[in-house]
Every structure is written in C-alpha cells, then in structure tokens.
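Presented as structure tokens, the chain that follows is alone, the form predicted on its own.
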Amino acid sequence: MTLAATLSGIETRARGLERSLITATSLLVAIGFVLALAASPVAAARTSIDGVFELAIRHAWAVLLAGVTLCVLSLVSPRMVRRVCVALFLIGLPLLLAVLVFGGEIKGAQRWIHIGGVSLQPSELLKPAVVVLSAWMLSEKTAEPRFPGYSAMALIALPVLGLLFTQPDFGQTALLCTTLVAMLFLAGAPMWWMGLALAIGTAGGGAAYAIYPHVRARFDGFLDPDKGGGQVGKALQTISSGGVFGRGPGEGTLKMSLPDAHADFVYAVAAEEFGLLLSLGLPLLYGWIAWRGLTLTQSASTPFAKLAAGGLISLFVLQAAIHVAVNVGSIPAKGMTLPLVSYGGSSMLGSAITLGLILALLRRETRMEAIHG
C-alpha cells in the first residue's frame, strides 16, 4: 500500500467520527485544565509538588498523552480494538498484580506502581480491556449458542476484581462490576447470572465493611455526618458557596480544606468557582454522551461492536456519576475521579483510551456496514 492510499484511508476514517462526541469531549479536558490551573495552588500548598503551577504544568502534559492515545485509537479497526485490549489486559493484569508487592500505600491503599520515576495506576488501563474482552465472549455466545461466553467473561473479569478488592479499591471495584452486569444485561444472559453477579457485590461490600476499618469509617460517616462525614460535608459546603454565578476562577476558598480538590472533589471546585452553570454543565455533557453513544450504538456494525460500545459508554459515564454522587452526598466517599476533568495521568490515559476505543467502534463507515450488509 502506498503512502497516498495509507493517507488516504486516515482521511476516511477520521471523516467518519462521530464529531458530537468529539466536541463533549474537547470542552470537558478544556474545562479540566482550567480546574487544574484553579486547584494547583491549593495542591501546591498541601502536598510536596514544587511551584504554584506545576500541577497544571503536568495536567497539560497528561492531555497532551491522552490526545494523541484518542487519535489514534479513534482510526483503529473493530478487530485492532480487540487486538488492543488484550494487550491492555496482558500488560495491565501483571501490573496490577505487581502494584500489592510493590506499590506505596496511600490512605489505606495500594494502587499505585512506580515505573521509571512514573506513577501508573494500572485499573485504568484494564477497565477498558476488561470491557472489550467481556464483550467479545458475550458476542461470540450470541454467534454460537454453545460457546461458553459467560464462563469466559468470568475467567477474564473475577481475577482484575479480585485484585481491585485486595488493594482495596471499592470505587473501581463497584464500578466495573456494575458495568458488566449492565452488559450482561443488554447481552440477554439468564436472570440467574445477573443475581450471582449482585450477589458477589452485595457480600464483597459486606465484607470490606468487616475487614477494613477505613471503609467502615466511611460508610458511617455517611449514615451519620456528625461520626465523620467530614470529606463529603465540606464538598456540600463547597459547592453551596458558589451559588448561581460562582466566585470566579481561582477565587475559590472553601477548596483549601478540601482533600484532593484537584482530583476526587473537582466537582465541588467547579461548582464553587463558576456556580450553577457548571454544576449542571458538566452532568448534562456526560449525558449527552451518554445518550448520543448508546443511540449510535443501535446501528453498531456487529453484536461485538454494539457490546463494547455499550459497555465502555456505561464504564465512562458511570464513574462520572460516581463522582458527581460523591460530591453531593448522595453515597459514601469512593475516590473516584472526574473523567477527562480531575487531575491524574492514569485517568486521563484509561479516559482516552475509552473514548478512542468508542470513536472507533462507532465510526460511520462500520455503522453504514450494518446498514447496507
């Protein structure tokens, strides 16, 4: 194939993305690095990072990274998109396991693994692989009644769980699980399979309250403010404090006693620093990638392609609301980041590759392919 035709067959792909989606996308990191830039003093002051703006300094380099990861993963084939994530999960999986014999602990977790001077939470490299890969044996089950496609799917998501669980990390823990459990769903699987996967939940929860004394504090502060809901109660008062109009970018007071501003409470930030019209801003954008995506995703070219599109828009917009949930109190504190908002060079990366992944498998020539046959 000569470089004309390769140039060529870019310029068709990148024609064929869905341009709304893309659009979402671009004002949410917009709005992030301008809450990177609001939150960094406050960073600066509180942690060890050297320089009131170096946090925005390394927010800018993250979206730099994730941008071109969407880029290209955007023009990727539905079968490179499988290709992809089982690298992701072959790569990812040994790291994750790595991260409980040597990653640091931080608040009562292990979650990070330090590679060459960087720090990389390896959970959002494997969400989106896991959902894929979950998807690909939903869809092969669908081809082939008796390919065991639900047992696949158990072998592929129980260990990255379990692993996730023993951190701890229940916030991506609850989030994965209730992701494919969604998929399991639009899949057509037994009743029977749905409940087992709640069930594993529900006891999970219950245990992780027994065993670990932070998870405990933490559910009942939330039951009972005055125990300690100290996390969430500041983030209510933060928020309420911007009222409609906000009080201007930077001019935030309230994030100061507001533990990881730049990242699990940004919300609270946002709506502190540009009021209403952010606070109700930045649902309705996930939402409407929410209902645009899985509107697409009706003309998907193949079950694979509908599954893992469907799979990786729930996994996307539901650690957004999450973290929206979080930060008004509606459930107890979890650690979850804003995509594409918060502060995190993991997150930004595992965010990117979600949506790439989703550009990719919604492009307009494999929708047409649907269509025409």
Contents of the next structure:
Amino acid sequence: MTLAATLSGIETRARGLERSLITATSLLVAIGFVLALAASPVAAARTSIDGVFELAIRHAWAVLLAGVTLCVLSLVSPRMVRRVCVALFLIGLPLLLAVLVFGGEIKGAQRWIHIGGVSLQPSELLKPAVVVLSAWMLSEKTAEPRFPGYSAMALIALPVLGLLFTQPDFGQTALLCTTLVAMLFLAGAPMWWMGLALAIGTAGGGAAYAIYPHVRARFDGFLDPDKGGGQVGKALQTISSGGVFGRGPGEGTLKMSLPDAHADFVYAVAAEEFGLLLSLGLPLLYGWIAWRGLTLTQSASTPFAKLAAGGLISLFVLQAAIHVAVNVGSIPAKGMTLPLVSYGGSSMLGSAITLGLILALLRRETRMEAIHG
Amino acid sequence: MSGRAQRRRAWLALSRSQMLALVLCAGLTALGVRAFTLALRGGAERGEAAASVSAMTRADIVDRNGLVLATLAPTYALTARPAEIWGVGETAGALITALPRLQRPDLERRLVSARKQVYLLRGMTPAERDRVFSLGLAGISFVEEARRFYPQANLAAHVLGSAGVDLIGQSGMERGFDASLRAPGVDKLETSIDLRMQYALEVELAGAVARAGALGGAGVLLDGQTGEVLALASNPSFDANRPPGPSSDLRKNRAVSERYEMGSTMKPFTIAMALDLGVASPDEYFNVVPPYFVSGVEIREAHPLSGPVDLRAILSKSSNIGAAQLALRVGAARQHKYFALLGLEEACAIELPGSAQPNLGPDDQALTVAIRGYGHAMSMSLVALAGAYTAFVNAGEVVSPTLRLHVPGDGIVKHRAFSAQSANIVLDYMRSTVLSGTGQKAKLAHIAIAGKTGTAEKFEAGGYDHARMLSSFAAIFPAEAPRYVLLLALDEPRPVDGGATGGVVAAPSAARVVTRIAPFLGLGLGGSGLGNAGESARTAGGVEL
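With the form predicted on its own done, generate the form predicted in complex with the partner chain in the same format.
After this comes the whole thing, all chains and molecules, with the earlier chain placed first.
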C-alpha cells in the first residue's frame, strides 16, 4: 500500500467518525482542564506538590497523551480493536497482580504501581480490555450458539474482578460487574439473570460491609453525611454552596476542605464553581454519549461491534453516573473518577482508550463495512 | 438456526440497547434532578457553611438600658506562608513597623517555619489589618475571625467574664448565660445591670480601696423588690478585652466566688430571728457589760457598752455580747432554719459560675451558735448576703439575686423569712445605726439610709487575726420606702483616720455610691446639705446645678 493510499484510508476512516461523540468528548476534556486549573492551587496547597499550577500542567500532559491515544485508537479496525484489547489484557492483568505485591497503598487500598517514576493504575487499562474481550466471547456465541460464550466471558472477567475485589477496590469491582451485566443484557441473556445479578450484588455489598472497615466507614458516613461531616457531607455542601449560577471559576472555597477535589469529587467542584451550567451540563453530555452511542450500536450489525461498543459505552457512562451519584450523596462514597474530566493520568488514559474504541467501533464505514462484510 | 429466529434475536438485542440507553439516561436525569435540588437549597446551605467556617455567632450582652456590654467584632489573624516569603528580615522589619507589638525574634522564627502556614498575630483590628495590607508583602494574608469585644473595657469586667477565641463562654455572664447567648436567633441578652450605677459603684469602690490601702473590695447593688443586680463590682478589676490568666488574682470575683466571714453585718438577722420567734422584745433590756463567757470562752467587744441596753442599741452600737445572747436564745436548729430561708445555707443562685458555697462552721455547739449571732464561724459570698438583706426591703420576704432583666408583669419568687413586723423593726434599728450608731458616716441629708456596719477579723490558720479584717457596710434605702440593697466590703483595709472598721472605711463610700446613683433611681440630687457624702457627691450635685 502506498503512503497516499494509507493516508486516503485514514482520511476515509476519520471522516466516518461520529462527530457528535467527538464534540461531547472534546467538551468533557475542556471542562476537565478548566476545573484542573481551578482546583490546582488548592490541591497544591493541600498536598506536598510544589508549584501552583503543577497539577494543571500534569493534567495537560495527561490530556495530550489521552488525545493522541484516542485519535489513534478511533481509527483502528474492529479486528485491531480486539488485538489492542488482548494486548492490554495481557499487560494489564500481570500489572494488576503486581499492584497487590508491590503497589503503594493509597487511602486504605492498593491500586497503584510505580514504573519509572510514573504512577499507573492498571485497573483503568484493564476495564476496557475486559469489556471488549467479553463482547468478543459473547458475540461468538451469537454467531455460533454452541460456543461457550458465557463461560469464556467468565474466564476473562473473573480473574480481574477477583483481583479488584482483593485490592480491595469495590468501586471498580461494582462498576465492572454492572457493565458486564449490562452486556449480558445486550447480548440477550435471560432476564432472570439480571435479577440474580442484582441479588448477588446486594449480597456482595453486604459482605464487603461486614468484612472491610473502610467500606463500613463509608457506608455509615453515607447514611448520615451531615452529622458525620464526612466526604459526602462536604461534597453536598460544596454543590449547594454553588447554587444556581455557581461561585465562578476558581472561586470555590469549600473545595479547600473537600478531599480529592480534583479527582473523586470533581463534579462537586464543577457544581460549586459553575452552578447548574455544569451540574446539569455534565450529566447531559454523558447522557448524550449514552443515547447517541447506544442508538448507533443498533446499526453496527456485527454482534461484536454492537456488544463491544455497547459495553464500552455502559462502562464509560456508568462510571460517570457513579461519580455523580457519590458526589450528590445518592450512593455511598467510592473512589471513582469522572471519565475525561477528573484529574489523574491513569483514569484519563483509560477513558481515552474506552472512547477511542467506541469511536472506532461506531465509525460510519465500520458500520457499512460490517453490513457489506 | 432459522432466519426468522435470528431476526427475532436481533430485534430483541436492538430493543435492549435502547432499553439500556433509556436506563442510563434515566439514571443521569435523576442525578441531574438531585443536583438541581441541591443547588436550589443553596441559600440555606451556604448560610450553614458560612456559620461553620467563620461567622460563629453570639448574642450581644446589653445592660438594662440597652447599652452594649459585650458584642462581636470582626478581627483579623495575621498569617504567613513561609515558603512564599521573599526576604525574612525585610518582611519582619516591615511587619514590626506596622505592628509594633510583634516581637522580632519570635516573628522571624515563625517566618522560617517549615510549616505551610503560620499564625503571626491574632485579634488585629481592621485598621491594623489595613496597615499590613498596604505593605503589599508576599506570602502574608489575613483570616477574618469574630472576636468578643467589650466596649466598656474595665467596667463590669468580672460580671461579664469572657468568651474564648472559639466564642464559648468561659467565665462570668458569658458562661452563666452561654446557652442563651448561643441560641439561634437571639441577637441580644438584656441583663439587669445598669451601666451608670455599675460605673458609680466601681469608681467609689476603687476610691475606697485606694484610700484604705486594702487588698481589694467588692460591691453589690440590688433592686431588693425584684432581686435584680443593678451593679456588681470586684476590685481590683481588669480590661475585659484582655483578661488576665485564669489563675490571676485579678480574676477573683470578690462579690461572688469568694466567701468571707461577714461579722456584724449579720447582726440584723440575729435580732430579726429573736423578734420573729418572740424570744426577745423591743422593750427588753440586756446586760451586755463585759466580760461575757459562752462555754468558758469570752465574747469580745470592739466598743464595750456600759449599762443595760435594748435591741436598738445592740444593733446600732453593734454589741457582740448582745448578739451572742440573742443567738443562744434562738438556738442552733432555728438559726439554721432562718439561714436557709435567707438563702445563706447554699450557694447564691445568681447566674454566674463559681458562686461560693457557704461554710456554716465547724459544729452546732453553743459557742458556735453564739458566734454566728455576730457573723463569725460562718462564711458566705457577698452577693448571698445582699440577697438575704432583701428581707428588710420586702417586709420579711427574701428575693434571690438575679442578673436577668425583670420584665414588668413577670412574677417574682419571694419567700418569707421573717414577719413583716419583725423585719420592719430591724429596719428601723438599722436606720438608727446610721443616724446615731456605728454607721453615721453613711448619713445623707436627702436620702434616708438604713444600714449596718461590719468589721470582721479574718480567720486564719489557728485563730482570728486582729490586724486583717473584712470591713463592710450594708445599706438599705430609701429607709422610708425601702427598695435597694447596697453591700460594700473592703478586704484588709489599713487603718485610716479613725480606724479600719466598716463604719469608717465602707460606710462613707456606700453613701457616695447612693448619692451618685440616686438621680437615676428617681431619688433626687440632694443639691443642699450633703451630709457626709463627701467630695464626689458635691461634684455630682454641682454639675446638675
């Protein structure tokens, strides 16, 4: 293939990208950057970071890396999507295991691994890989009903879920479980499975509450956020203090006392500084991605593309929903970032991979290609 | 698999992705609604948040005329972020120029601290803040803090007490009324104190203490009909805005938290008890010529009387022997009963922390009972004694002292200690005490004061000290329509022309206080014939004339 032909191929693929999703993505990244700028001085003062805008600069680097990743991934073929995810899975799973052995403990859980000065949270990379590989297995079953799709999916997902649970990172465990259940739903699994999943989820939560003190503390704090004065209570105050119009960019004051303002509570900071503009705008953007993305999956006629895209969209939007729900005090606190908006390199990279793959799977010519193929 | 089944499956799957989209969007919508609700209740939440951050609130304390005794004022704390300081020496120099009360070594030590933020000074006034602000120093900032401010400074410092940096009452009314002061929606607490009278009492008390070279003194002025404390003073005093350390002697409220053996100012009660019980009569004469022994111990007299005397003379000439005889007739049990009725068996219920518990002596032997008859072998707070004196204002009924403003129409809790007849007879004897007895220096031409002097030798380890005394004067005025109780006491006065007795060192000052406050009580200026009221009374009259 000549260079010209390659470029022409890239151009065709790029033209086929779903513009509305790209717009939503860009808006989310832009919002995240503005919030990082505002949260940066406070976070710098609270932690031992030097330099007032150090955090914003780091965020900018993460955005750059994420942007390149997203652009590249959005252009790959469905076949390449699978390959990329196999690679991510094969790299990510040992890393996740390594976290348990070598990782640093942050706030009661081991989630991070440090490689050459860069902190990496392998679970962020593994999540999209697990989703895509599960979609692959499920789609094989759609094509050939005798293929043990559910068992294969379990084989892929269970080690990851087990490791996440052991870390312990119940937020990610719950997110991935919910996503996989959503995928089973999309794949046409019997409805009573969903009921069973709900029951198991409840039981699992109860077990976590009984076994792990930090889960118990957070759940108890959730039940009585105002009295406990915990993280959620402060997040609620932050949101309320923003009111309808917000305090203005960078004017948030309660974020000084809000833990992880720039990561796990970035929605609260957004609501405080920009009011309803962002507190409603952010859910609207994620909602749009969910609606538009899932609608598009209907025209992707290979079962794999449909399931993989549907699963990735679920992963992406569910994570956003959990983040917002924690911030507005609707569910107990979990350390969950807001995809593409929160500060945090691993999270940003994971979100970029997820969205890049979604875009790739929902490209117009992929959809056509699928129809034609 | 048939094509139809496959289509059916496909149709199912398609509808499921729409269903999933709907579920996700519904969830996000619900969260949006929740955020919207949170934003709308923003006003209230903002208020709460603000309250928790800086605007700690506390009601003002005002006197009975609405003058502010304690309020909240904005002050500023000076803070620095050492990492952002450009030149430590330069910054310290500039700060000291603006705020001379900063200490250079300490300041420089803080400016090089490894901590992120350090406090350099608290309680800066807005003007001081502006001075520092205009220096434009890097790394220096201010934190606004509400602070308790006492505009009257030294006036009523003891009774006001203090509230700490966290605005929680620590002493005085600030602690006694802490719950009311912190109650939401309360912007001021009206107290019974009258600032004008407080001033008069404090000035005269300070003068008396200075003239007598006493350790200190105390005064209580009550509206005897309502129990309201119009003024309550302890000397030496301090600036309420800069309270001394908790262990400092200055903080001692001699009117409330100290207890003293009062001596002869207790005699009116002994006589009232005897009259009330019918164990003595106004017509009876008593042999009070020394020596007189109880249980083999001699009862001493400061000024021995000759010949038989009646009750009036026992009081007005202050006979210890007479009081002892009467006390023995009353007896231990009935003496205790009357003390209880007078509120002297327990701590005065005034709304101040540390109200002193009385000490009613070692035992109820005859000697102790006799000695109590003239105010020894028992000790109490001055405010408790002032409360007991309301019995002579209310024709035998006692009111407990209070710092709450009495609202006309509200009930007053009184209980009877003596019959009206007994109380009024004793009041008449007290008038004689001023007219012709030991309290003549309290005589005023325009206001009839009834009173009783007291000169109690202080009981120290081993016995009574003849050189160290508590000299007091209790006054009730106007005698013809009794209403106010004024109790004034000096702690260890040194003898000045004529001695260190209550009649010499306390009575004249009490009269001066009455002269000063009389116009505010509607008792007139007394422009002519000022009696023994002295310099300040004449000045007060002269100003008006």
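Numbering follows the first chain given and starts at 1. We call the rigid core the largest set of C-alpha positions that still match within 1.5 Å between the two forms. Treat the numbers as computed from the prediction; the structure is a model and nothing was measured.
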query: Core-aligned, does Met191 move its Cα 2 Å or more between these two forms?
result: yes
